[in-house]
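Shown next as structure tokens: one chain only, the form predicted alone.
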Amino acid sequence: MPTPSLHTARLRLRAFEDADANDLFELHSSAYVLRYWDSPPWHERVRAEKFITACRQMAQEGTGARLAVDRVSDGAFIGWCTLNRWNPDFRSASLGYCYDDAAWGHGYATEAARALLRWAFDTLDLNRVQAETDTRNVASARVLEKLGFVREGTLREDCVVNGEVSDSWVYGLIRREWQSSAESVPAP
């Protein structure tokens, strides 16, 4: 299936190109922004290339799809959400996704995945998409939370971020769930 395009009021998700190499590289060099992360931060330019290559691979070999996130007002690249583990046998998927600091606290994170679950749900005909998140990214669980998200276990000691053995949470949304909540939210 190939990469979605897809519009919010505010957000444009698309594919990735070879220019955003370096934003891509800037967000994920950065020490901050990837403190609950499971990898370290980039040193190396080349792991931007290597990123948006593996994302023309997701979507050709239809395991998934990574769309960059633009800011309708300006242009701006800040960050990046994606549906990848898709599994068509058990109609799964899971959500992922990583914004510049800059973009926080302004909604973008919840408005882009829930234009993405829209997709997923809507033209993949998923049942069931699952997240996690670092036990310590409190504004992460709650970004899962508002798109109706339910906490449903956690993995202990699953991660080594920067040296620290960390737990994450595991979150399930269901399809019939996501309606519900669909109907009841305003569209952004």
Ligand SMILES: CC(C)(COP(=O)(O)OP(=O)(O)OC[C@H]1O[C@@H](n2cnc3c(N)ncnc32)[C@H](O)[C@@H]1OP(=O)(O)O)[C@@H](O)C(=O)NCCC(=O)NCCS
Contents of the next structure:
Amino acid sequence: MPTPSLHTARLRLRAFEDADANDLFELHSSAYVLRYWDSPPWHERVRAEKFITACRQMAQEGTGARLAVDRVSDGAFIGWCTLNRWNPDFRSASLGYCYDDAAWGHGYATEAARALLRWAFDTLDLNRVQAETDTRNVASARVLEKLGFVREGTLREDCVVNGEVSDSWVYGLIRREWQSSAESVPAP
Ligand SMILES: CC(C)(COP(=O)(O)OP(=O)(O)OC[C@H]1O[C@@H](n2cnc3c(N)ncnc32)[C@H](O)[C@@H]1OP(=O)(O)O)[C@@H](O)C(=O)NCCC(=O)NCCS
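Output the form predicted together with the named molecule next; the form predicted alone has already been displayed.
All chains and molecules follow, beginning with the one already shown.
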């Protein structure tokens, strides 16, 4: 899977570069941002470097695309989104995202994910995209619902976040539902 460069009205989605390591480390060392994340905050900067290496590996191996998201107005890195676990036989993949709390509440996560989904459905011939979210993560559930995902069930005691056992919701978006919802949202 090649890593695409995508543009929306307010955002640019692009491949990660080595120069993103500081911003990425800052984002992933925040306990507040990661309070519903399925792994703990980072304490060593090398984790950011490994993450960027893994992004390149994903692209080379064709298993997914992890994209840095910049805000066009000031060029700031605000977070990232990913399409991973691509299974060409099942024509399925998973969606994920993480943004700096200073950028929350402006519709950026939804805008970026919509562009990534549009690219994925168009170029990878996907039939299904799945996403999971901690049941306490209301903002993430809302992003998925705005994108047309349907809540399909609960994964009981799916994760242990900060020592606390937590349930996850599983969401799915099927190609035909995406196509009908995409018709009502103009391309950027
Ligand atoms: C979840 C996350 C991606 C949302 O990013 P965002 O850019 O703020 O998302 P958007 O602005 O596109 O949409 C958020 C929606 O949730 C709503 N929302 C946010 N907090 C809420 C709350 N506590 N209760 C109810 N709704 C809430 C917002 O009002 C908005 O809905 P609206 O457009 O109908 O008003 C962001 O909070 C994040 O990166 N969190 C940390 C990482 C994470 O949890 N990732 C998801 C793992 S599954």
